[in-house]
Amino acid sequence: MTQPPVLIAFPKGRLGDELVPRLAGTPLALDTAALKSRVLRIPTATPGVAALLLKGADLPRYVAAGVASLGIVGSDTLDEMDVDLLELADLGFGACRLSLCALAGVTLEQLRARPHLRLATKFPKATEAWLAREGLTAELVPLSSSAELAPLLGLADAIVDLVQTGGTLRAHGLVETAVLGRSSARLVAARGAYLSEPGRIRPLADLLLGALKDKA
């Protein structure tokens, strides 16, 4: 009986843009023609292994449910979600900072002094943890994108967002006032598949790690 293909969940967006070129020429290279289409299930150079292209916030759920046996996702996303996954490795790419950012000229001390601090973010758990460590309280304004506009338009006093190069911040007149944490790409596995099918899933995880290490 033919086994169903093993699925690996790959991220779309920033991490995916870094990941796909790293896999080129390896046993897990993604099919070029399929990548140019709109399909989200992409064959790899290894028969019986396919990639699912998923948004970061959805990816851990596909892996936790066992739909995909392995996945690559940013640690910032993992920190915001309550999912049962095995984290196998820090892949060492996609590094960025989770930072508190405000309009140029506004200092951290000034933000601390606000009687009603408002922070726009799509990272509420990390933000709340930082506020607790700092002994601060704030109203969190949930945003899924374009957080840089919030201080400019008066929606919030500052934002908590991922920063890689800082170019987007500078374009909107923002600066980092504090670094809350750091994020990078992680290899995760579905607990059930990894533990029940070690002869199939673990070698694939090793293959993926080897492919990425060769392109580091």
Given for the second form:
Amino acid sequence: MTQPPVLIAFPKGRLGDELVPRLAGTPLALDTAALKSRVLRIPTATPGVAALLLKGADLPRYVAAGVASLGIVGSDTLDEMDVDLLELADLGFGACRLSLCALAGVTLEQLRARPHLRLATKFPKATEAWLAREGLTAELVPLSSSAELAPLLGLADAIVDLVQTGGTLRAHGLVETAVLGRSSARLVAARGAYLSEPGRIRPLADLLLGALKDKA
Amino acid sequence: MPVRTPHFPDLLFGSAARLRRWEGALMDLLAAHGYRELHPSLVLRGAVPEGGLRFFDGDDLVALRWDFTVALAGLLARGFPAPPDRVAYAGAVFRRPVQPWEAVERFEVGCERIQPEGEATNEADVELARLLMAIPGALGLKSAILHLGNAALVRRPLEAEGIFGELADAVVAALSRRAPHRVREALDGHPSGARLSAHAEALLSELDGPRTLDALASSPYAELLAGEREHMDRALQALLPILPPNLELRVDLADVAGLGFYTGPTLRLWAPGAQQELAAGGRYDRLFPGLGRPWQAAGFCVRLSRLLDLAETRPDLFEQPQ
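For comparison with the form predicted alone, produce the structure of the form predicted together with the partner chain.
Entire complex below, previous chain first.
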């Protein structure tokens, strides 16, 4: 029986924008014609290996269910989700900070002193963990994008969001007041595929690691 | 936000017949090796863990049987002054699943080897591994992989370093993810961080045949774990000559699943391409002493529900029944 193709889940968005050029010229380079189309399943330069382009928040589910054998996703996404998968390596790129950000002039002490602190975020788990460590309580305002608007428009006192260069923050008059954690791209694997077919999956994981290392 | 819908699948003709056939074949196999069946009640009283299915029977809070090993341990500790040496079980357990695709009602067949404390356990561990090696043949699986591990490889270094509670949980979670970088993160600033990180690297370096054991030599805890290594080595010497042609044997030094329960050797059965292990077990010597009985035990459980799913999604992995 012919083996079905191995699928690797690659992220769309910021992390994907960093990843795709790194893969160019490697055995896992993505087909450029397919990349320009709206197709979400893209052949790679290695026969029998195809890439799925997925939103970061969906990607771990595809890997945990074994639909994709390997994937690349930010550790911030992994930390927010309760999914069972293997995390084989910290790939180093896509590094950013998970930070508490407020309008310029508002200090951490001022935020601490608020009797009713409101924090907008798409990272509720990390935010709750930080609040617990700090001995603070807050109302969490769940958002899925454009969190920078929340303090400007009075939806929240501050936000917890990923900061890479700080450009988006500055454009909205926000500053970092505390760093809650750090995030970077991780190579993840489906537990079942990795443990039941290591002869098939491990060499592919090594190939991917090698391709990204050479481009580092 | 996780979505958990109750998943109670009905078994239609083919699956129902397969379940009946497999359960019979496995119980016959266990009976032929001296394992006698015990059938603990489907309704359990007493403390129920999170995930159990609870309901009121009049004024009494009761639960459906959520785990055979726990149910059997209660039954044995209550009713037997001396342990029966070999016990088998078959039936359903009911637990809210961790993974959304798993059913609440799960069919299992399993066995336990129980001994008084102090008796040598090597032969019992090998006996269970040999039995598990016969399971793929009894189920008509064309090929399978048996993983041998040992919970003590992680437990003992953590205990030796005085690491318990949340920090131990973080290290175990990182190992379960096979993420050495997470181990380093969890132990950042701890006096034993460098040693335990090096140990994690050694455990995660290989997932292969008997030579995987050699990776332990590079661990800072090689001396502490010499007994475990010798035990695993002896088990491999006993099992390799009788390995069926359709079964691959791998040593998985980083198997930490169920570390809170297992105390020694662990066994897991996989089929190539299966997304979940099909059987799992190991040594759990702290269970009966916790119930006031000076007994030690090991056993394994075959997850028939997962096998039924696999037969539906990957029929190519099974021989066609005669």
